[in-house]
Every structure is written in C-alpha cells, then in structure tokens.
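The data below hold one chain only, encoded as structure tokens and taken in the form predicted alone.
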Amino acid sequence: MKRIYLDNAAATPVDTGVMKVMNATVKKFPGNPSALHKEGVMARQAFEGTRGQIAGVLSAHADEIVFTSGATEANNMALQGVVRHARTQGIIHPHIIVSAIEHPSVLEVARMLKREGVFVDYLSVGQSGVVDLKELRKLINSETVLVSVMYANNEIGTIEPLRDIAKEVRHARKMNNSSYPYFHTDAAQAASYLDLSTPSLGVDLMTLSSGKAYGPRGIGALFVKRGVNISPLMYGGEHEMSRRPGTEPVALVAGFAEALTLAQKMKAKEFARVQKLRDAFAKAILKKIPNSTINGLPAQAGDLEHALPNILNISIPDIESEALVIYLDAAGVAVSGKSACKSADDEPSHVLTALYGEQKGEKASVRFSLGRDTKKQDLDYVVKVLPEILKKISIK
C-alpha cells in the first residue's frame, strides 16, 4: 500500500540534497570545532561558514544566531532566559504576554514561571484565530519584559501579524523609557513558506526549527537581536556565545543551513502550489462531508489565504479524532489529531478551545499538513475513503 503523508506540520521528511551536505560535511570535517589542530579549525570554519548563511538568510548578523538542539530549547531559551536575565537587572517579578494559542514548549514554559513568581498574562484570540491589538496593548504594563505570540499556528494555519505587534512593543518601550518589553515569535511552521527577515517582522528573538523545513531533526537555532540580553538555561562551556554549552554539531547545522536556503528560495512557488491543492481538498471535503467545518480564520473570512497553505484543521461531527487517526493510517493516511507534541494525552485541543470556548474546544478534529511530496491523487484519494471510514466510526 502506497503511504500518503499529511503530517507535515508534526515533521517534514529530510530534503535528498540535505542530506547529500550533511554526508559530505561529516566524511570533509570530523573535528571538534573547538579543538586547536587543523581538523578542528576546518571544522570550526565550516560551522562558523553555515551560521553565516543561516544568517543571511534572515538578514541578520552572525552573531545573532544561536544554535539549539531544536525549536522546544529555543522557546525556552527565549522566555528562561529573559527572565532570568530581567531578575539580575532587578526586577523580581516580571510580566509577560503568550498567546493563547501557542505551542506546549511556549504555554508549559509560561506556567512554570508563574509558579515561580512571573506574572503571565495570556492573550486571547477571536474564532478567526488572530490576537487582539487592543488588548495587548492594555495588558503591556512597566514590569513587561517578553511578549511571546507565534507567527503560524501548529494547528490551525493562522498567521499573526507580527509586524503590528512589533509596532505595539515598539510604543511601549517608547512610553515607559525602557528596553523591555521584548518581542519573540516562534517561527518554526513558518521557514517554507512565509518571510523571515527579522527587521521587516520585527522581532527581538525568533525561534526556528530545522524539522519542520525538511532539514534534519535535533537542530534549531534562536535569533538574539544584538542588544537583547538573556540568561543562559545550561552551564558547562563557553559554546555559542556562552548561551549554549556543548560539542558544536557541525553536519547538523550544515543540513539545517542547506534546508532553510531551499526552504526559502522555493517558498513563494510552493505556497502557491500547495494553497491551490489545499483550498480543492478543503472545497472537496466539506461537499463530500455536509457537516464538516473548517478551524480557525479561513471559516470566518470564507477563503484560506490568511493561513500557511499546508495545513488544514477539520472537525467532523460524531466522531473520536483518535479513531480517525487510526483509520485513516490503517487506509494508507498519515495525519494528526492535534499539535504532535500533544497528541498522547485525552485534554482537548487548547488551540480549539481559545477559539471556541471549553465545550465547543471539545469537539473532534483533525489536522491535514501538505508538503512538497503532496500530489492532487493523494488529496482525491483521502476524499474517496473519508465517508467510508466516518461510517464506521460514528458514535451517533
């Protein structure tokens, strides 16, 4: 049975060129980038070259890339390390500001400092799945040292509009004469489609993630801004600027840097590929499915172009989003009840629920996310075997 892969939102296969690098770069360079002998300096040029390119990738400066074992230690990084660092500038309870919507490794973090004294306010999102403005702007206060909101939604698509929020943020420090309050963006669903140039969004940090951009997994990198100060999570080694400590990885970082230059010289062709396959199937599915509806800003607005093209977030009524699961990959279908990262416990998707409120958070759904490998036949063929399945899953 052919399998058809529309999971990619959760991990994106890795690139053949990537990996062709990343062969390359561990037979070319097998030192420790730290070490004194010439393998080592080779190495520590090739790494300091791929951090380069990264960089320039995001119109940034070299320095102001920090490499991470993925995008969940980069989220940490940012919302630990601000803190920790606005508390030795003395200020013992600091403020910040997540969306409501955000990632487990953004909303987890954010509880884990309120335990410990950080005062967290969460900011809330209409059904169409965009932050409110205006209440940002109310919730902004002296002791605010980190806005937190992502810049596409692991389930539903949306896209935030990071640049107003960079203007708020902006407004605020203007106002309270003080470097903080500042902006991070998780943008680790955003490298193959949608811009990253860090001063056209924006933001102070930027999250990134290599797996989910068809480069190899166990690698990501954090923007730090020049100026931006934070604390480092880990000690042992004078690595990555002294925020990181540990053995550079440098065939890791090679793949990374080969696969977000791919990512982004392909992003304007494949958005609109993978959009125009997306909005057929969304069509497709909520005529062959009557009840169906589609999560987040493309129900409200009644078209998809406000969301990432790959991803579409459907609830079928009278049905467990478990059991479609499970039927679906047992027809040859991969694909994801809700953010991988959650998928394990029986809670309801925090992201539905922000949008629609507890009870209605509850309802099924499903996520579809095309990739590069998604054909129109394997879209018709997830259409043909749906009602099938729902027929023999439906708890009415």
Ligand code: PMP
Given for the second form:
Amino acid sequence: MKRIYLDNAAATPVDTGVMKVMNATVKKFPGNPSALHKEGVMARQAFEGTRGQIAGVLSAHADEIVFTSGATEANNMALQGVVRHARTQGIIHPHIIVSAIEHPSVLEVARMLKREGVFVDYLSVGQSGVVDLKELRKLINSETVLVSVMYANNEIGTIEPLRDIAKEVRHARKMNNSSYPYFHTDAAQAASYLDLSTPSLGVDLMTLSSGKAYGPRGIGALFVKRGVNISPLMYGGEHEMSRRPGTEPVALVAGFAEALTLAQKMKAKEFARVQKLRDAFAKAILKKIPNSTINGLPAQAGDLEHALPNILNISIPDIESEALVIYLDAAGVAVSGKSACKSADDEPSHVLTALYGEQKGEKASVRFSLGRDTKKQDLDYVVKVLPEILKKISIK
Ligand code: PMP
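Given the form predicted alone, corresponding form predicted in complex with the ligand:
Once more the chain from above appears, this time first in line as the rest of the complex follows.
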C-alpha cells in the first residue's frame, strides 16, 4: 500500500541531494578536525566551510554558530547557559520568561530551573496562539535575563511576532541599562518556510534543527550573537569555542548546511504551494466532518500569513485521537494526534490547554503536517477515508 506521510512537523525525510553530500563528505574527510595532520586539516577546512555556509543563511558570523545534537540540546543550552552565566555575574535568582506554548525542551528546562531558584513567568497566548506583547512588557523586570518565544509552534503552526518581541526586549535593556534580557527563539519549525536572517529578526539566540528541514537527524545549532554570554552545559574539550565539547560530526554538519541552504532557497515557492494545498484540505474537512474545528490562527482570523503553511490542527468531537492516528495509519496515512482534554490515560496538549483552558468532554485533536512530497491526491484520499474511519471510532 502507498503511504501518505503527513507528519512532517515531527520529522522530514532526508533530501536525496543532502544524502549525496553527506556520503561524499564521509568518504572524503576521514580525519578528526582537531588533528594536526593533513587528514585533520582537510576535515577542519571542510567543517569550518559548512559552518560559514550556515552562518550565511542566518546573515550571521561563523563564530556565532554552535553545533548541537538538535533543537532539544540547543534549547537547553540557551536557557541553562544564560542562567548559569548570569549567576556567575552575581544574579543569583534570575528571572526568565517563556511562552506557554513552547516545546517541552524549553518548558521542562524552565520547570527544572524554577526548582533551582530561578523565577519563571509564562507568557500567555490568546485563542489564536499569539503571545501578548503588553503582557510581556509588564512581566519584564530588572532581574529578567531571558525571554524565550518560539518562532513557529509545532502543534498549531502559529508564527510569533519575533520582531515586535525583540523591540520590547531592546526597550527593556535600555530601561535597565543592562545587556539583559536576551531574546531567544526556537526556530526548529521555521527553516523550511520562514526568513532566518538573525539581524532582521532581532534575536540574540536562535535554535535550529536539521531534522525538520530535510536534513539528517542528530544535528542542529544554536545561534549565539557576538557579545551574548552563555556558560557551557558540558565540559571536556575546547570544541565550538569551548561551548560544546566533542569531536565534530563533519558529514552531519555538511548535510545540515546543504539542507538548510536548499530549504531557504525553496521557501517562498513551497510556502505558496503547501498553503494552497492545506487551505483546500481544511475546507474539505470542515465541510465533511460536522463540528470539526481548526485550532490556531488560520481558524480564528483567516490570518494565514501568521501561521506556517504546512500545519493543520483539527479538533473532532466524540473520538479519541489515538484511535484516529491508528486507524489512519492502517489506511496508509501517517499523522500525529493529541487529546484536547484530560482523560485517565491521555495527557492533554499543553498548547491547546494554553489556547482554551482546561476542557471538558471528549474532543480529540489531530495534526496533519504537509511537506515537500505532499500532493493534492494524497489529501483527497484522506478526505475520502476520514468519514468512514470516524464512524468506526466514534465513542458517542
Ligand atoms: N522545538 C520544536 C518547536 C520542535 O518542533 C522540536 C521537535 N519536535 C524540537 C524543539 C526538538 O527538536 P530535536 O528533535 O531536533 O531535538
């Protein structure tokens, strides 16, 4: 049976050209970039070349890129690294602000830091999923060292107003006459569709993940603007300007650079193509499935410019999302799902809870995330099989 993959927000398939670059790099550069011999020097040159390529995509300097194992590590590095460094400066109980709809690799770190004596505030979002700038202004105080708001949400696709947040953060720095707070964004979901120019976005730290941009998994980066101080999470080597020790993965980084360059080159065309598919798909589902609703911005305001083009998060009454995921899988369709309410064995989505508060009654949500390989026929097929499946799994 042909598979229809609609879980591109969880992982994108690796681009064939990217695989070729990685294969060639593995073969050509066997040495450790830190070694003094020819093999080492060649590996170092290749590695630093690809660092420069990634910096170019971000309109950044090469020394502002720290490679990590992915977005989870980059988010940890940003939050823990900033807090630890602030403590070395005598700020013993720093304050951080994170949005309520961040990925767990931000939220769980914030929770851990809170247990260690850090003050944490959660920036709320409206039903559209967009953070409130006025609330942000009220929450920032003289002890605030970090504001972390994601670029685009992985469950509902909302794009946050990074430039406006950056303005608030700069204003606060001026008022505090301090280099704090810093502004961090998790851009893991953004690379295939949105501008990544760091000076234009106004960010001090930015998280990237190769595995969401048609590159290999297990590699990502944290952009750290010159002058921004973070303490390392790990010790044991001078790699990555003493910010992240370990032998450099030359081929993974080459694949990441190729994927990112390609994704950014394709982004305008892909945005328009995928958005058109998504919108027709959304319309068809809403028509066929009574009482289904879209979660996030596209639904609220028809404000499609402020949402990623590839994500469609739909709530459907009287079903369990796990059942829907399993039945769709059996019909050849890969999607991701979460309940929007608390039942005994099912944790609610913290994102949907942030949008609507705690909900009563069964209302499951399912996330369709389209990608480079998605075709209209794939979505037509889903629209065709969905009503039959829903009849089978209804718990009414
Ligand atoms: N942040 C966001 C917004 C994500 O969507 C993900 C992946 N689901 C991550 C962080 C974690 O990424 P990685 O798997 O590269 O650690």
